[in-house]
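Just the one chain here, the form predicted on its own, laid out as structure tokens.
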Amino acid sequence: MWELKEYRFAATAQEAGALRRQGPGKGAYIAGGTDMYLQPVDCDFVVDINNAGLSDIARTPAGDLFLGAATTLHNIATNPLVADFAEGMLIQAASHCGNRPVRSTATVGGNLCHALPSADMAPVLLALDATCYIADEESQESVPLADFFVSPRVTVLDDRLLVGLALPAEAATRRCASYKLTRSAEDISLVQVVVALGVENGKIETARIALGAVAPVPMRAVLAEAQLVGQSVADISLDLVADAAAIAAGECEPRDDHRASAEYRRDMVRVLTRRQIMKALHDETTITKDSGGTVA
């Protein structure tokens, strides 16, 4: 049973920080609350941030995309400013998170701040080099999302507030592919793989391979990424793709649970990473079959 002594409302991010710190007792921020109602946080009061001005979605003149922390997954999935960013990968991720009632309430900030290994939006945002903006009543700082997660259910926030995320314009043109493996459409991820490739003049200049549900926190497979950077798209072979996928599988740290074994998850990272790399390259027929065989 979740027993609260007080429910507070904040009109700004600064007020939210002040309300949480004034006590008495332990406080927590709440927006959609979909995770908190399932697993209540140990706190004496909550600070509602739904009317704190943190629900905007905006594109800057330079092309950067800003997502307010309290914007719902439904708003992300239906907002035209998001539609053409990274080949619609954000829309795809948000559209496949839970069911419609959940998406209408759950927020992108909440999805990240609970720091679950299976957080649906985290791998996509990692692959697009998202930056977190964190504030209290007196200051604000930016932190790469890659440095945001500490351990399951622990982030760098402490008692500070995630106010929003920024995605650089450069990420908007990446060739992207993602896949979320689940037991049912509304279940949490067994494995999630996201690939985003920045291609210029026929060469891969930037590679991101992000994984979910296969480590203590959402992660990037940086060693696998390094296999792809600098490669000419026209010269990429099945062997190279298979090597990158195998390296990604070696980088993850899956565990056994009632949904799947660690061995199964690791093998699926290998399979899905290979498939998403090939899909992100768009034209699989250009990949050189130098091994003469197929890659499972």
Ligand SMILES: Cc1cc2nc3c(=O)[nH]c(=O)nc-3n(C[C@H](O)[C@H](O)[C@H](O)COP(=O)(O)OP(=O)(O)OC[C@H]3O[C@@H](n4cnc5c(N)ncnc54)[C@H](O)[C@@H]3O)c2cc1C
Given for the second form:
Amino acid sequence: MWELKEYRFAATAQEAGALRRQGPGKGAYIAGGTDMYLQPVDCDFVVDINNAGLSDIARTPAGDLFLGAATTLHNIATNPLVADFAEGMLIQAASHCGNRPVRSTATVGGNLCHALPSADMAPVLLALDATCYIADEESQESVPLADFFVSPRVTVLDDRLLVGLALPAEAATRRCASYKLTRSAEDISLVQVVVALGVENGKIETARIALGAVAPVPMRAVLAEAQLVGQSVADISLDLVADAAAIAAGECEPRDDHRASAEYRRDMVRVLTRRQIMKALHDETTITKDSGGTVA
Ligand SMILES: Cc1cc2nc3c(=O)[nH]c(=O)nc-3n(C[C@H](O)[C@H](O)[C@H](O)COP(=O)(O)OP(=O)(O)OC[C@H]3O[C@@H](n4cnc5c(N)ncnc54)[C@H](O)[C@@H]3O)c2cc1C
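Having seen the form predicted on its own, please provide the structure of the form predicted in complex with the named molecule.
Okay, now the whole complex, with that chain kicking things off.
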């Protein structure tokens, strides 16, 4: 039983910070509450941020996509501005997170701030180079999402508020593919793989391979990414893609649990990374005409 002494409502991000610091005792922010009600945080009071002006989805004149931290997963999954960005990859991630009732209150900020290795929104946002905007009453800071997670359930936030996330305009045109491997449609990820490739003049200029549920925190497979950069889409070989996938499998640090063994997870990173790279290349490559390599 969660015994709270007080439930406070913030009307702005600044007020949220002030209400949290005000005491007495220890405070915590609450958004959708879908994680907090399941695993109550040790605190005396909560500050509700749902009406603090943090629920906007907007595209800046420069083309960056901004997601307020308190935007629900349902709103992300149904917003046309999100559909237009990176082949709808964020929609896919949001609509595979939990079930419909959960998505209608669960927020993108809560998903990241709870900081589980299996947080479904983390790999797609990592693959699209998201920046986190963080604030308290006195200061504001922006931190790349790649530097946001410290360890399971720990982020760089301390007592600060995640205000929102920005995705650069350049990521909007990346070729993307992702896969969430689960035991059932509503279960959390066993393995998640997101591939996002920036292609210019037929060459891979930017490669992102982000992985979920296979390390203490959501991660990028940077060595595997490096294999792909500079490659011509038309000429890339099946062997090179298979090598990149094997490198990604070597980079992750999965562990055994009741859902799957570490060995299975690592092998699924290899298989799914290879498949997502192929999908992201949109079959433009001559890859399938190569030496008869198999897809496994
Ligand atoms: C039935 C069910 C199924 C689920 N399935 C999935 C799934 O498939 N995939 C998945 O990834 N998750 C799943 N979840 C977990 C959960 O729904 C998500 O992680 C959700 O996005 C959390 O958001 P929230 O707004 O409910 O967070 P809350 O519970 O409100 O908060 C979570 C944590 O983040 C902190 N916090 C929230 N917002 C901020 C902020 N802006 N700044 C600083 N700190 C903040 C809170 O203090 C708390 O510590 C499931 C949950 C349930 C109940």
